[in-house]
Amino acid sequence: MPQNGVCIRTNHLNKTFGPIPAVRDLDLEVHEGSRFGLLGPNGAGKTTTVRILSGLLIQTSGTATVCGFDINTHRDKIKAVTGLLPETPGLYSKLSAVEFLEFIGALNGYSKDASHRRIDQLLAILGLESRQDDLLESYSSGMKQKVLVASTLLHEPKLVFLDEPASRLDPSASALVKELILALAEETATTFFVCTHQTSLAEDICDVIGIIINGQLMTLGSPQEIIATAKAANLEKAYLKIVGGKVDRQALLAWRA
């Protein structure tokens, strides 16, 4: 399991698509507990880094350990005490939050009764007791999410692969997913591995970042020590600063001359 604390260790990580590299030598380290941020623009290669250490696709060279296994040897193992919510998961709208999770539940082995206990106690964190029983079709995208968290955790992974949580939500339900990751991350005192390219989401719920730029990493540390090394406002002006978004107002207004 974590080594003295370490949940997921890379060594030298790449993958190439072809001529494309996706990610580029990455060293990382994440520690158990922690709520790690990986943020970086559209195509940056956070998916990639997920999709490799969560088991679902061979890196080209490199190695990595997640949970005190080896990527290349143990994935199955990886995949069992691990969970993922995709950035586009789906959904079963003719099913109930209870009959979705049974059948997420069974995907694992759990029993009937194992099942409904850790349901219970999942639904009773996200305060879904009293929609438990309605079809998720009529559910908000918060509450969707909030299903879709629940059976990423249902299998009590040690290790949640979060990626972009809050891309689809509007602003209260992005809230909302911002402040149910803080609340389980202190109740059942899980790993979450969170990439975004949203700086609001990591700011809030992250203690350590890094910012990946076309499959290199490019920074990292605590939001406050990105902020102080850029000398930033905050960490978006910071992220801006590493990622460059500065406006080119004359090539954008040249059309006029």
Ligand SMILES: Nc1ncnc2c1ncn2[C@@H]1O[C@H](COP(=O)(O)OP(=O)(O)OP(=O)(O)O)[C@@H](O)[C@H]1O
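Because the structure is a prediction, the values reported are computed rather than measured. Residue numbers count along the first chain shown, from 1. First, how it differs from the form predicted together with this ligand.
The hinge between the rigid parts that move between these two forms is at L84; the other choices in N108, L84, T219, E32 are more than 12 positions from any hinge.
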Contents of the next structure:
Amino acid sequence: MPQNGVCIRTNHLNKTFGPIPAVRDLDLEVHEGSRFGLLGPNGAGKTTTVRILSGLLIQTSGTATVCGFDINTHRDKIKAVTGLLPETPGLYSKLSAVEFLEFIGALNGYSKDASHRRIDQLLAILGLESRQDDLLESYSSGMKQKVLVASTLLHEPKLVFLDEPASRLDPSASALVKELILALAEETATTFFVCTHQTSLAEDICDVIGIIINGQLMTLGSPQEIIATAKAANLEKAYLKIVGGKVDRQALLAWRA
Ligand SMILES: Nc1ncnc2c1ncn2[C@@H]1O[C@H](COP(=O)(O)OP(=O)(O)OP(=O)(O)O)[C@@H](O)[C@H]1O
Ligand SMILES: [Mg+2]
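If the structure you just shared is the form predicted alone, then what does the corresponding form predicted together with this ligand look like?
Let us now look at the entire complex, which starts with that chain.
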């Protein structure tokens, strides 16, 4: 299907939950091989956008194509060529990391041999080999997150959606995931769509950033463009200017009066 270098294209995409508009009139283009970051406050519509684009949720109106497939008619094809790390993922805690990844590999049509090569590589990269046969119920939350990141990448997707990938990771694990994303983007031209609150993560890995507030895309550009336009020192300060993150200390303490 012709895509002309465009991996995701949305056209007037809307999603409402009853009276709540979660995504409003979203027009977006994400290029193949790009690392796109979607930033925004809690409840801004990031997860809803990812759920629509990954084929898990039906939009209220508008259209989109993902990897050249229409979200209305080819959800199964989209699921086959994309990977998703959901915001609140589920794990089978009575399986070991290897068993869980074998299961995910089988769901994606991989033979045990084929998935094993990749499982071994991913577990080694993520530093989990020594614990790979332990049950997942014995893993810390960050270790579980690493297994989930591995499961997202196992079938070599063209496009990976990561919803808060580093939220439970320690700084060194977070750096590892950043490097993994950069290496995959460079070597395999995988496209990444990352939702995060961590402006430092976005600044380090994303080449294009969108800031969404109340379901509306307010800003789009490279981290450098956003920082320059907001006349800020870094992306965190630019984000706070755009989103309005000023804290009123007096109001915060007024409840004690
Ligand atoms: N299943 C649902 N039913 C009703 N409302 C929902 C549902 N899912 C999301 N919403 C609403 O849609 C809006 C956007 O939510 P969403 O989860 O997309 O935000 P988010 O940007 O991912 O936030 P966070 O940073 O907290 O993860 C919120 O107002 C939320 O309450
Ligand atoms: Mg979310």
